[in-house]
Amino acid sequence: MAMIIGLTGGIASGKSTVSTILKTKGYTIIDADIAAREVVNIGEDAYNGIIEAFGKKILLEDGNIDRKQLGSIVFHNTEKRLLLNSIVHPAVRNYMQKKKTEAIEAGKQTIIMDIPLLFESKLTYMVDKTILVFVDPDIQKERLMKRNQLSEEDAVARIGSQMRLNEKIQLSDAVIDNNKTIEETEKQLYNIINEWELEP
């Protein structure tokens, strides 16, 4: 039976760096934001969804859906965000399930899920066990600046779109505290993995 993972975190927290260490060991991962940049690919349903929201004006001169724009009309309109995330989560949900159903057939024993709305969205039900990236707030907001080049202001209200880190503590299984080295984050990584007993 293989064991499912929900890897979660906030935005800028470290959780791509702890994916990426599981896919080096040979992890199976399944990544929430791949399969929402899919789903919204041309022709896909809910690519059609959001043109039938938002109308073209989202749309690039090539037709894909311009994410900066997009993104921007929903980090500051709470109403727009339900919005969008009722067209795409539940085709990440599809996309996702049947990613998992393929590393079943082919004999992973642990997959992991790697989702950053997963207490938000609710999504627990998809996962046995969830592993949280953590990391303080004021170096959270400072990386998002630095690696998005974004405003103070644009920063806060991005953080502000998803539950408070601290919240996401209490429902997490195990947490890894993301604030120092990469060799302090990947010894508390190995420390899950050897306790939880994890074959990739």
Ligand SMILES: CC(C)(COP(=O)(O)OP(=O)(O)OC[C@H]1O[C@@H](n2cnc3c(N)ncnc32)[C@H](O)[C@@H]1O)[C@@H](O)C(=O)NCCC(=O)NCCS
The other form holds:
Amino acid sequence: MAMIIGLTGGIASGKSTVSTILKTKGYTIIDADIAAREVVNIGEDAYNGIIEAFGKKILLEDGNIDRKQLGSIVFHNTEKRLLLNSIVHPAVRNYMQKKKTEAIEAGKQTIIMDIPLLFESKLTYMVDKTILVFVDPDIQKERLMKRNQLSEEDAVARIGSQMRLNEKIQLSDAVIDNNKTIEETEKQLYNIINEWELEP
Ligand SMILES: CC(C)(COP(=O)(O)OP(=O)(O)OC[C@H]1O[C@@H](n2cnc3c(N)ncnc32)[C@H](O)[C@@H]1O)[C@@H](O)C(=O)NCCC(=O)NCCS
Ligand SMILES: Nc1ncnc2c1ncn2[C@@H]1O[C@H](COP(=O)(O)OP(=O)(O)OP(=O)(O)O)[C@@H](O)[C@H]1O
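Form predicted alone done; form predicted in complex with the ligand now:
Once more the chain from above appears, this time first in line as the rest of the complex follows.
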């Protein structure tokens, strides 16, 4: 029976950093952010839904969604963010479920589902256990600003749109403190893998 692990954490907390380590160890990763990009490709259902809801003004010259523009709208307007979620999340759930079934049929013993909004979107029914990657708020903001070239205001708006860290810590089966070096993070990850006897 495959063990399904939910990997989550606030924006820029280090989920992709941890999932990359897992991938190099041969684990199967199903990434919700990739799913959310796939389902809004030109011609996909969510693509048409976004244009209906936000108008063609959020398209680039080549017809693709202008992510920067859409992000600047939804992270400063809760109603618009929830509207976007209502369009994209059902398609993301279907995509993730399909990939999970494929991985189980392929005989994978452990499947990692990297889902930023695992708790916010109440998706814990999809997984057996959860790992939370966390950082202190000031480090999170600094890393997000640096990685995405965001202003402090935009970084704070994105961080503020997600569940509070202490709530997520309560809900998680294991936590990884990603405030220090990546080597330190790796050690905590290996402890969890050994304790839970996770095989790829
Ligand atoms: C708003 C969009 C266009 C911004 O795109 P952009 O390329 O700037 O960000 P990207 O998609 O890489 O997301 C980066 C991070 O932002 C956070 N985030 C993204 N969407 C949301 C959201 N609706 N609510 C809260 N946080 C979010 C997550 O931590 C995510 O890992 C895009 O994030 C999007 O379509 N969001 C809606 C779908 C969604 O909720 N994705 C999150 C994972 S399911
Ligand atoms: N321990 C660390 N020390 C220094 N920088 C780090 C560390 N962990 C992650 N980073 C950097 O912080 C940024 C955010 O990390 P990462 O992209 O893994 O977060 P994430 O949780 O996947 O973000 P998102 O919510 O956007 O998916 C990246 O630029 C990454 O290189």
